[in-house]
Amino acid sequence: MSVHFVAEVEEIPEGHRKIVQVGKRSIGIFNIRGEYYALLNYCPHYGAELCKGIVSGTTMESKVYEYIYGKDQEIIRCPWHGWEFDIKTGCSLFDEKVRAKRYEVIVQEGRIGLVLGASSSEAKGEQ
């Protein structure tokens, strides 16, 4: 496990994102209502820079002629072909097996860190 501190919390206000480079990896960090999430900046479809896509919400499961909107600011749409992914989980909206690579994020003393190669419990020192 390794933690790479890549930004200060002030750099990513709520509803914004920042794309950082960690070694060969380009990673997008998103602030959704004060919580941080990170995705590899690579769409599993054809490799577009996923984290540069539009962030929005989606329609939720509902009855016929009923429209329920949800996940506001939690969905990212690939800028090339429109594939949509849940920023919090990395799962695509059309098939849970299709996922964007996500990374654990930790915040320590106002700094945002990306955990590479371990689960979040390991990163926080939990056993």
The other form holds:
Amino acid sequence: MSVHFVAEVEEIPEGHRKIVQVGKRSIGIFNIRGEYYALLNYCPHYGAELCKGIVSGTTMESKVYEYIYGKDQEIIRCPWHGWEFDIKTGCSLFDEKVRAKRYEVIVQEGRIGLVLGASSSEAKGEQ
Amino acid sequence: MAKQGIDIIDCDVHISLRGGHDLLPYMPDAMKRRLLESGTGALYSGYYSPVGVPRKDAAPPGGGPAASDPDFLVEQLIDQHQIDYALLTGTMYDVSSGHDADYAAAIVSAYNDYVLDHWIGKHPSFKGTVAVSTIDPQLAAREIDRLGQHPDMVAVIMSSAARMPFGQRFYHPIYEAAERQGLPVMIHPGTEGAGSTNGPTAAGYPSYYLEWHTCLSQTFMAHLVSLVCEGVFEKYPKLKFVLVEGGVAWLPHLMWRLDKNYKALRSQVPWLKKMPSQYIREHCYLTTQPIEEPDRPGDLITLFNMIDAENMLLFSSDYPHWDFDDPHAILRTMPADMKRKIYYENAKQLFKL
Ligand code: FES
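Instead of the form predicted on its own shown above, give the structure for the form predicted in complex with its partner chain, please.
Below, the chain from earlier opens the complete complex, with every other chain and molecule after it.
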């Protein structure tokens, strides 16, 4: 396990993202209301650059004919076929077993670091 | 009467034939039989079948139309094919294609009473279905509540030809009543494209009965997708739905396609809590007739296996119609277990027989 510092906090304001390259891996870092989350920039469906999709909220589980908006800023929609993923967990919204790989993010002295390697959180985010 | 001294042209005088036969001498030979059998224009669905609709051997010896005589039906269908129970689904599908909701409701009520008087109880195999018109779902619900507790009425039956897809909230009173009475809802073709119903294919109105009949599956596919997406099975979790005579082999296609689309588009239907195909598996049944006949009969079984169809299919013969399926002649390559479910167990459970 190792920490790779890849950005300054000012580079990713709330509601924004930055896609960084670490070795062979392309990884998207998202700022959701001051917290940082990272996903592998690779969709588990057909491999699109997932982190380039639109970030928004979505409709939450509801009664028939009822729409409840929620998870604002927490959803990334794949730019190819539109699958929705929860940025915080990497899980798709239709089946939590289908998920994008996620990485732990740490912030130290104004710098954003990705925890890579065989950490428990990375393993959890694996498909 | 004195002539008024003006010239008159009447621009609209409706003379009439004495009957359709008047045209016979003027018709090309190829068309004569059709004129004799079906008259001069569109009747019923408007599609003329050159083989007729009833089987030619099904006319009761005592007279009357095919399947109008309980004794002969027992002899020709029940006894000859060793059938344990027969769901009497009737012929009242055109009531939903009219325009007058109260008249249609009066007709189906009368029809249901006739069936109770003249059929139910005449033979232990006979089980009735509550016919309703879909023009006014409130009136349909009233009829379902009127007869739903009768011990021999085991389902609701209505036409698959409709003014809008069956998932839409307009129809929900029917499902609420059916669920309340513990009856599955069955839909059956017949009047696609007739009267106030939608066109019989998604491309519009084809020319021939051959096309019309082949494309009936389209209507069923649209209804099924609508039922799932509009959350009918979330709103009425005990409701069961039976698609009668709409084909079977399209089911894998539809389930796979719907699930695939749902993965991207679920935010439009956030009330769905499972994969769409799962609702179909848990709530819907399809009857077998007219069973598809691939060049290699085993292919059909392979297809059933792909989607666990053995738990969703119910045998049906469509007696006395031209495309009747003999239970002992079709689906011969089917494994015994699957056969038992499709021919008996699934229906026994569903209709509480
Ligand atoms: S590649 Fe992402 S949804 Fe298909």
